[in-house]
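Given as structure tokens, the chain that follows is alone and in the form predicted on its own.
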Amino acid sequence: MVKNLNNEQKQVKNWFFDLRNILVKKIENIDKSKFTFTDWLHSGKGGGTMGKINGNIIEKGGVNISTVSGKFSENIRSKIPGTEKNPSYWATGISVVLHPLSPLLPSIHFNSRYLNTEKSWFGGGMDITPSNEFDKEKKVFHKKLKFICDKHDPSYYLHHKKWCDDYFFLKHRNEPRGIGGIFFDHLNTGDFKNDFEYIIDIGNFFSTYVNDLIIKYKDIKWTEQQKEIQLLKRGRYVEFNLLYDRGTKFGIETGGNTDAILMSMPPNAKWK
């Protein structure tokens, strides 16, 4: 356990714990299946809890939380702000990946984190990866995201959407992973309260959106052709996570739990 947290660290850590519980309850209520939880210890201090579900609607899903601290290795320090003089860090976060059984439902990703070195900042975002036609839902998703972003700063949506589009892009295939969303890092405006409220609003939006989306599509029949397209799209998901995902690399390089880090992988995928 990471002890002696300051007030800001406690607030964020507790919020991520509460959000985890909200998401788990909503998904279990819809899926009629239960998450299993596994605690793990970090190589430095602290650890986390991996929550996994293999359900009736969510073929494979993970909702993980962690709070860890330690010292960055020499090869990582150059990439992390605030480590020039001191390699110590503290971080807390939540990570969610849902791979539904139905090809009419997209794979869904969300993460949020708060990291302290000699500097402090929030990071995270969300994106969705449909495999079949999703144009109408795409418009609704981005419209709602823009509304949340605009509440806090009129520049956030365009900036964070572009960051997401650029980040979740498979360069070796010259194609986006999905239909985007928002992504940001090193968010510190100097007003912790306002920054934290943005993180809370994004988390609340995500939990509501996921709940409504699953309910809307879970009982609609699908074809084997649609399933085949989904499996091929999942192959792209695997390629991105192994080749480009910063969270995967960060977790491995800082001694995180391997199973928790790789929980984002789909249960089945295909390549041509």
The other form holds:
Protein chains: 2
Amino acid sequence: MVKNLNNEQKQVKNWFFDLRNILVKKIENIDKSKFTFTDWLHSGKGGGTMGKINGNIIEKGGVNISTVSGKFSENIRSKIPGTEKNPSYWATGISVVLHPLSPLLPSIHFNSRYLNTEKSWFGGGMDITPSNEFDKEKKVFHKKLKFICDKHDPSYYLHHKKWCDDYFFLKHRNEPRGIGGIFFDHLNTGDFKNDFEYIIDIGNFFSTYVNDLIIKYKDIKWTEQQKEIQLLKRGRYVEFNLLYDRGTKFGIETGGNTDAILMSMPPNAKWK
Amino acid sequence: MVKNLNNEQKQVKNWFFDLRNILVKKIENIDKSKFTFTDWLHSGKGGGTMGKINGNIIEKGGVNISTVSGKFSENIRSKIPGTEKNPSYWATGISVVLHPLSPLLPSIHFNSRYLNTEKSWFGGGMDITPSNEFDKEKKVFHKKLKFICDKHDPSYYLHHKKWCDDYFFLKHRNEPRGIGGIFFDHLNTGDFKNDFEYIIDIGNFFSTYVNDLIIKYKDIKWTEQQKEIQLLKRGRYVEFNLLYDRGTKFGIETGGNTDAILMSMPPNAKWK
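Pass me the form predicted together with another copy of the chain as well; I've looked at the form predicted on its own already.
Zooming out: every chain and molecule, the one shown earlier first.
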């Protein structure tokens, strides 16, 4: 295990653990099925717990937490702040991907992380990928996100929304992955308390939003045609994650746990 | 169109065109369905023709040919021989991926290309990806490949087989993609005639082998369990092509035709 954490590391790690438990409980309650949990060890120090559900409403979902430390390899190091003199890092994070069975519900993605090198920062975000017209929900989702962001900094929403739009874009298809959300990295305003509260607010919002969204749509009937569109959209989801996603690439290049990294894959997908 | 081809360029381009027609005819005859063809233009000069089938035996398949020219961008250039003084290239190629409906048949991949910069060379290969124990066919496949290779150079088979094994390997899964085949690049012995004959022999072998393999297995009944394994194996196929395949990466990074590049995707895939 990773020992001798400082106060900030402890607080963040514990919050991610609490948030994981809140999310798991909410999803298990709605889905009437259980997560299975698998621990894995990191090649450096520490490790994580993969939580996986193949449920009634969530066809396939993962809620992963990890706390790891080690030294970045030379070619990764150049891309990471605060590693000029020392390649050591410590990181804790939570990552959630939910692929609901119903094509009326979007695929749902959330993650938060806290990284320490000689610098320290938060990163993360959330976005949703519907396979249908989701205009009404898009408006509500973004309005709620803006409210959370504005509490912390009036510039966050536009900035972090744009980051999300730019990041979750399939260049080779000239298509956005979904309807956006917020995304950010290297967040350190010098005020740890407020930065951490932003992370907590986002996490709490996510757990409530997901819960409400699933309840709203879970019992509405869908058609085979809607399912077909969802499966093709899931193909695009796979393309994004394997071609572009930095977390996936980073995980695979640094010898992370493959099952944990690829828990983001949908249960199935189609290509025309 | 790309004009003023030299004799070698013309011969190779014409052979790929002929091979495409042979393959299309054979597959259409067995499958009792038709390819649809779509032309596309390259961002430099030239373009290609995508041939696609969603058939009775071949659930999804593509046979693409292209002849293109242009100038490599700076960051690609450094990886390509013969571009030190001049970034111009000319290339012609054929690429085939077949995903049969039956889980008793493997996914089948073949490609050949001829590249000209200030140097010129052939590349290509073929490999098959079964989702079941395919030991008997594996032996026959490799024996036949060895026979073709040995006609041209006694070192080719072992060398090109190893290249294939090394290349079609999913490092993050510690799994080979399939049961191998042959793969090579930068082939130029100084004897264009023999090099080209090797390419022709491989192409002719492929068209006969595929035909015979499909006929052998097409009417044998399979189980739902075998289908399930095939869909999971197709997930691995997707992972390989999007995470590792150089042709896919190269195509996407150089703004190639996305539909033509991703015709290699299976019709569907699953992840546990």
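As the structure is a prediction and not an experimental result, all values here were calculated from the model. Whichever C-alpha set is largest while still superposing within 1.5 Å between the two forms counts as the rigid core. Positions refer to the first chain, counted from 1.
- Core-superposed comparison between the two forms: the CA of D18 stays below a 2 Å shift.
- Relative to the superposed rigid core, T254 undergoes a CA displacement of at least 2 Å between the two forms.
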